[in-house]
Every structure is written in C-alpha cells, then in structure tokens.
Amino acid sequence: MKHELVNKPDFDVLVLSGDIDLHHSPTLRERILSSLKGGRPLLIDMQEVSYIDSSGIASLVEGFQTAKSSNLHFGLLSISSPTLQVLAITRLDKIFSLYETEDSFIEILEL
C-alpha cells in the first residue's frame, strides 16, 4: 500500500493505492487516526486500491467511529470496484459516506 496525506484548507485527503491487507492496515489505521485527532475532517481516496481485506475494513470502521464521536466528517472518495464489492458484501456501503468528487465532500462541510 502506498499512501499520501494531502492537507486541504478545510480537510485532509488520504490518497491510497495498492493492497490494504494485514501487513499494511496498521499504517492505514495510524494515518486515519492521526488526521482525525488533529480535528480535521477526512476524505479517503480509494480509487487506486486494488485489494482490501478485513483488517483494512476494520481500520476504516475505526476511523468512521472516531470521526463520529469527534463530530467530524469522514468519507470515502472514488472507490475502486474491488473495494466497493467488499463494502457492499459487508453492507458498509450503506454506513460510510461515499463521494464521487472532492467537491461533493466540500458541499457537506459547508452545510
């Protein structure tokens, strides 16, 4: 898994690529939680994620719960087909806020 945290004026974008598995999920968890603990809304770009397993999903769920308890917006952007399949199977596609563009996330922040 490759990752890059991009600081936007009002939120962070965590850009992910490659496989998110047991080996990489601790790094994902750390990146998500550090951004949220900084008090910034977080959008995770998953367009280039080729594979995600249950440990990666657990990191996303923990991020979602942390954001919710901190009253911060948390969303997933441009989800790849393999990742969307996993989210659909686990029904998390109904729980997470899914965005096709950064602009649609920004609109939510401005409400």
Given for the second form:
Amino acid sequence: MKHELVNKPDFDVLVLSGDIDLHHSPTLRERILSSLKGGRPLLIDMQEVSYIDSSGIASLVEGFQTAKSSNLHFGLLSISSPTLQVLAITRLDKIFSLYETEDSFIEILEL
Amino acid sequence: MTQETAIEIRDLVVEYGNRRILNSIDLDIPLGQISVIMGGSGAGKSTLLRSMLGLKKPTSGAIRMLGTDICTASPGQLQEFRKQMGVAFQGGALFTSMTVGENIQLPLRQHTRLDENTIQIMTRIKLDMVNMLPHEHLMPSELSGGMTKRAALARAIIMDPKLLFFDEPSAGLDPITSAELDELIIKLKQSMNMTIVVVTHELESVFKIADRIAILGDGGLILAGTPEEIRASDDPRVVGLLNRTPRQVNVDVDQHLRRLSGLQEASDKK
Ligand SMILES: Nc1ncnc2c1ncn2[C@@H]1O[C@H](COP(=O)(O)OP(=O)(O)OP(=O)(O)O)[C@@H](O)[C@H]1O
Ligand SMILES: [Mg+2]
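Having looked at the form predicted on its own, could you now put up the form predicted in complex with its partner chain?
The next block holds the full complex; its first chain is the one shown before.
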C-alpha cells in the first residue's frame, strides 16, 4: 500500500494505492485518525486500490465513526467494483458516503 | 479452458493404522471456485479435508497447495499456509469457555498485532456477514446448531483466507438457514475471490453452489467434474447418491435377526 495526504483548501485527501491487508491497515488507521485530528473533512481516494481486506475496511469504519462524532464529512472516492462488493456483503455500501468525483464531495461540503 | 489450480492432489493414499480410507486419489481444486465433495457417511470426506489441511499425514502421494507440497512442508511452512486457510469443522469446534466474539477473534489475536478497535470491528463485520451480530456475547453452549455453524464460519473467515474449507455447513439446519449459508458461500467466492471446498450431503445445496463436484466412495474417487457432468453420469453409485436410493443389500433375515439380537445359533459358530 502507498499513501499520500494532500491538503486541499477545505479538506484533506488521503490517496491510497495497491493492496491493503493486515500488514498495511495499522498504517491506514493511523493516517486516517491523525488526519481527522486536524479537524478537517477527509476524502479517501480509493481509485488505485487493487485489494482491501477486512482489516482495511475496519480501519475505514473506525475513521468514519470518528469523523461522525466530530461532525466531519468522511467520504470514499472512486471505489472499484470488487471493493464495492466486499462492502456490500456487510451492507457497508449503504453506510459509507461514496463519491465518484472530488467535485461531488466538495458540493456536499458546501451544503 | 485452462484454469489455475489452487490444490493439486496426486495419487493420494490415506490410511488409519492399516485401514486404507482413501486409495489413489487424483483431484484438482480450481482457484476461485467452489468445489463440493460428496459421498456416503464414512467415505472419507472429512479425512480428505484433514489431509488437505495438513492435519492428517497421507501414507503416500502429493498435495500441492498453491504450488507447494504440504506433505513434505516444514512445520513453519505449514504454519504460514494455515494463515491463508480458513476451516469450519463439522462440529463447530468453538472453545466452550469463550464467548462467540472471543472465539472469532482468536486467530487475529494469535497471528496479528492489530489495534484492539480494528479487531473488534472486524469481528462484528464477520458476525454481521453470518447474521450473528446480536449473539456476539453468548457462550457456545447457548447456541443452536445453526448458530454454532454460522459462528464457526465467521471464525473461519476472520483472516480473509484465500482458501476456505467447510465441512457439512448445512447438515441439520432448517431450509431457510441453510439457503442463507449457501448464499453467503457464493458471495464469499464472488466478492472475496475465495477458493472454497465444501463437504455436504444436501443435494439442493450442492447444485446451487458447486462449480465442481467430487464424489468419494469405495475407498476412492468415483467421479469428479462439473455439475452437468455429474448429472449426466450413469455410474450407479453416482445415480444412487443423486437419487438417494438406499443401498441395495441382500439381507438374510434369519442371520440379520441373530446378529441384532446377539444370539448365535450353533450353525453360525463353526
Ligand atoms: N481418527 C481416526 N482414527 C481411525 N479411523 C478413523 C479416524 N477418523 C476417521 N476414521 C475412519 O475413516 C473412515 C472415513 O471417515 P471420515 O470421517 O473421513 O468419513 P466422512 O466421509 O467424513 O463421513 P461422514 O459423512 O459421516 O462425516 C471411517 O471409516 C472412519 O471410521
Ligand atoms: Mg465427515
């Protein structure tokens, strides 16, 4: 897994790529939580993620919960269809806010 | 069509003591598909599973798993392989002194150093998959048969295994629960790309979930193929299994009665 945090004017984007499994999810968790500590909305760019296991998904769930309790928007961008299937099997596709473009996330922030 | 093979079984012989249970089995388990193993009680289905898991050492032959022969693998290699395998045993095999949730987390605690929150969320994700989320805090003794099987499945998939082995998932379950388990098994294949080996007697299940079917009997492999090939077989043992005709055994009434009653006549004792 590779990761890069990009600071936009009103939010952060965490760009992920590669496989996210047991070895990487602690890093993912730490990145998400530390970014949220900054008090800014977070968009996770999943476009280049080839595989995410349930430890990675658990980190996303914890991030989402943390963001919610701080009243911050937390979105997932460009989820691939295999990942979507993994989310769907536990109905998490209905829980997360999924975005196809960064602009649609910005629109939500401006509401 | 060429397919990649997850498990390659070659000329496998398995014995208990000097009783030969499996004789010269050749079988390929294709990657990313659901293979179903069928056969009468005592045919050696569980024994074949145990051999594939490296729990029962074969007398001879080879079992290559993702390219490595597990029969000659070192204990260390076997340990690494097991992390990629999930197993739900016939009887559930949950630890009675732990809650359902604790049972399911056990592999994560043994094999990973994940954060406690991550472990808790993963546990609930898997419990939700098998519709057991409300029962996380129950003890195994408080579970019904179907709940025990679903808990065992949740534990088997907690590490997102590449290979999932499932012994008799639906035996003794009501039709709705067993249909839900079938759905779940299919979803695990589709969404997580798992290679799944299921032992089952339930014909309805078999033809719903199987990509490949292997039928054991008479100490060996009777037939392996696609569901269509199995259905088209005219081997009487296969036809019998699919039509559930009881085995025809010639019964000598007098002799059978004597055997059951334990009374022997002088003429038998010679
Ligand atoms: N640990 C053991 N020690 C000795 N014999 C065994 C052992 N386990 C199984 N067997 C014998 O091996 C044969 C095959 O058993 P196995 O459990 O593999 O059958 P099965 O096909 O799984 O049957 P079932 O459908 O009843 O679960 C049986 O005759 C059984 O008695
Ligand atoms: Mg068995």
